[in-house]
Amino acid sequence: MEQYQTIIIGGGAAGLMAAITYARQKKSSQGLLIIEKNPSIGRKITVTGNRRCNLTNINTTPDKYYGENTKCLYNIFNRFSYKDTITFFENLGVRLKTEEGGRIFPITNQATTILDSLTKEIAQLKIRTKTEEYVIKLIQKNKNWEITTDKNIYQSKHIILSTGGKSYPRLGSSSEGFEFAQHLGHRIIEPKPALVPLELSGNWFHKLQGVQSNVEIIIVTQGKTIATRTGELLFTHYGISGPMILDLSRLIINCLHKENNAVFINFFPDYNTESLKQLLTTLWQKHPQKIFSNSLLGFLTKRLRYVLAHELKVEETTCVNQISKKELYRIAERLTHWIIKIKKTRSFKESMITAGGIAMDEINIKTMESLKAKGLYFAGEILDIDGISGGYNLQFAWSTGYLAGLQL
């Protein structure tokens, strides 16, 4: 059996930061592990922000996350901020930029550069990593943890479980993390894929894959609006996608199974429905021979023309000066209200995050030990809270793995 002082489950972002973290205030790697059972660590850093990996955001407050317990993020932001992200990774000679949005991203625009950058420190550090080793076992005996591996058999006076979410499975994630601290008494909120395409009911989107416009998403709970946002949208074989349903999946699939819930595209984001009525009053008064669809041209693309057409059931040749008042409304308020339907989210594999995990109130947010079981730290996307896109996912991961690595 392998003695530790210390042994971190898990080599991803939260990971990583701690063993750093651990390692220099110490002053010594020594009694230090990780244990990764992917080929090499932090293989998910690779893939984050396009392949450029967005690792914070100038703009990291709580709103931009969800979970049970959000509030515990003004903590763990005063102990760990965007501002100490940003120093780290330039003390380990990364340069930075800030792109729209307050998104921060290495001036080389590789994800590579960051992993290169914390594999480095890792090596000059002189921290131990086995990888390709894949934990089976995790239980307390005489106030020690003891760790079992396909491999081997190892004892640990510390834990830090940091093995993240279910997103990526590809990429080696699972949901071996949630079971174990399941199984040492903790309560797991239901994880589920975030930042996520969605899937949609009925199949008139079939025709319009790949298809790309910017409109305005509305969505209302129990009669109230209570989100809009502006943006590119992805029209799917499945239904839809695209940077802003990604950030919106979290909110419509909490509001998707409550009473009087609807979601709206609003094809025309620069209008309502009385001023849209209006423009195109102005519009078809000026050609009342042009036909429907072609009368929206400059506004949408020719695909999305004649499918919303024969979704408003206008004949293809029907001219401007046919369609009565009554009827221009009833387009105006479809084009700007046009409900959709919401089936599910698509799966983890496409997940760029994943929702849910330990409940926080079981955390000790000042270290990040659990409440439940002595010498057991948490860090990362296995804990109940997930941010918006933007490099929100990965300031959480460095600031918890940062304080988990700190207080040993």
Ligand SMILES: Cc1cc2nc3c(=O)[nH]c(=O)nc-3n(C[C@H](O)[C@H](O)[C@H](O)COP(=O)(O)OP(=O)(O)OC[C@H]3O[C@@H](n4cnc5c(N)ncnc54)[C@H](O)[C@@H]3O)c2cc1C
Second form
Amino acid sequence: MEQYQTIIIGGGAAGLMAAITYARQKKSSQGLLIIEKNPSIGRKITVTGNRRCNLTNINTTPDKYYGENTKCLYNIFNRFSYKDTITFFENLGVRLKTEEGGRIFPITNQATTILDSLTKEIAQLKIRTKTEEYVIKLIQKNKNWEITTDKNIYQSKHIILSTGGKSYPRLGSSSEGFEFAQHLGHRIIEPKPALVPLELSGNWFHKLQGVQSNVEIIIVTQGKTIATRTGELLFTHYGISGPMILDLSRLIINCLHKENNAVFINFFPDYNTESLKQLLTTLWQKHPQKIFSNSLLGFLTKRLRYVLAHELKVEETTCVNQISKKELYRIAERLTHWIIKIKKTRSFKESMITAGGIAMDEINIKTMESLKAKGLYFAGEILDIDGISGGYNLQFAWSTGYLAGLQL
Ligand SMILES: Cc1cc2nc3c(=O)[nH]c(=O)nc-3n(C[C@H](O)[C@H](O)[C@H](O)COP(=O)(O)OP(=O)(O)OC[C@H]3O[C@@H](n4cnc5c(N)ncnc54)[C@H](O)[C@@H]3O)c2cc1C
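Having looked at the form predicted on its own, could you now put up the form predicted together with the named molecule?
Once more the chain from above appears, this time first in line as the rest of the complex follows.
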């Protein structure tokens, strides 16, 4: 049986940060091992930020996060903030830039730059990694941990469990980490897919697949408005997606057990029903011979005009002077309040982050050590904290990885 001082289970963002922090402060990587299921470490990092890796955000504050206890984030970010992330990567030789909304990216626009910098540091610090090996059992024996993988059995004094959430399973995520923690007495807040597209009721979205439009969105559940946003909407063959929807999805996941969840789309975000009525009246008086869908040319893309005209049951050849005032009012009303029922979110396969996870109140947030099992530490997405999009989730992984690695 191989013996270690500390074994890190999961070589993602949090696990790698923990390993580097550990080896740097001990000035040695003796007795440290990372076990990673994938053929190489940090695979998920390469797909982040549309493969550009939005690694943190200068607006990182606890209000960008969800979870039962987000107050603990004040403490966590006080100890390792977005500024520390910037310094950490700059010290690895990575040049960074700030984009809209305070989002930080490598200047190369390549997520592999971030992964390469981490991989080089891991090698430089001579940190042992075992890849293509996955942990199947974790038990505490006397004062040690026994870790069974598909290939070996190890013993270690400390464990850092950084196996991530359930999102994007093709990159190694699964529910094992939650199962280990639950088995060891931890409370798990039900993991749900978040930062995830929405599936809508109806069978006409496939006609709009790939169409993007600037719209106003109102999310209503049980007759109550829970969010209003304006931004880019991306239509897919099953419903809607895009950064605005991904962020809104987090508000919706807790309402999906209820009936009557709907999205209202205003395709003319600069207008309400009244002002759109006036706009259409003026436009149509000016150009009475125009075909209906062409009359909306300056406002909506071609495919959107045709599909909406079809859904509005306006014939393709109808000229605007053939449309009655009553009909114009109906059209203005629908174009500003296009109601569609929300069926569900897409699955973990398509979600960028997992909401829920190990409850924070059973963890010493100064050290990330379990309050249930001595010598067991947690870091990253496995915890019951998830952020909106914009670099906040990786920041949480770096911060908690740092704290866990520092304590051992
Ligand atoms: C498409 C996509 C884009 C994203 N873009 C961004 C972005 O731009 N900015 C941002 O802040 N966040 C982004 N995120 C979220 C971000 O990737 C996560 O918050 C972050 O990777 C979490 O890090 P982690 O180390 O906790 O978990 P992970 O990165 O998931 O790492 C966990 C590791 O544990 C391994 N593992 C799991 N079980 C076992 C086991 N039993 N034995 C051994 N190993 C195991 C897995 O293979 C994995 O490598 C994105 C996510 C996705 C899916």
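Residue numbers count along the first chain shown, from 1. Between two forms, the rigid core is defined as the largest C-alpha subset superposing within 1.5 Å. The model shown is predicted, which means the values in this text are computed figures rather than measured ones.
Student: Would you say residue 142 moves its Cα by 2 Å or more between the two forms, aligning on the core?
Tutor: Shift at residue 142: below 2 Å after core fit.
Student: Once both forms sit on the same rigid core, is the C-alpha displacement of residue 74 at or above 2 Å between the two forms?
Tutor: No, its C-alpha moves less than 2 Å.
Student: Would you say residue 133 moves its Cα by 2 Å or more between the two forms, aligning on the core?
Tutor: No, residue 133 moves less than 2 Å.
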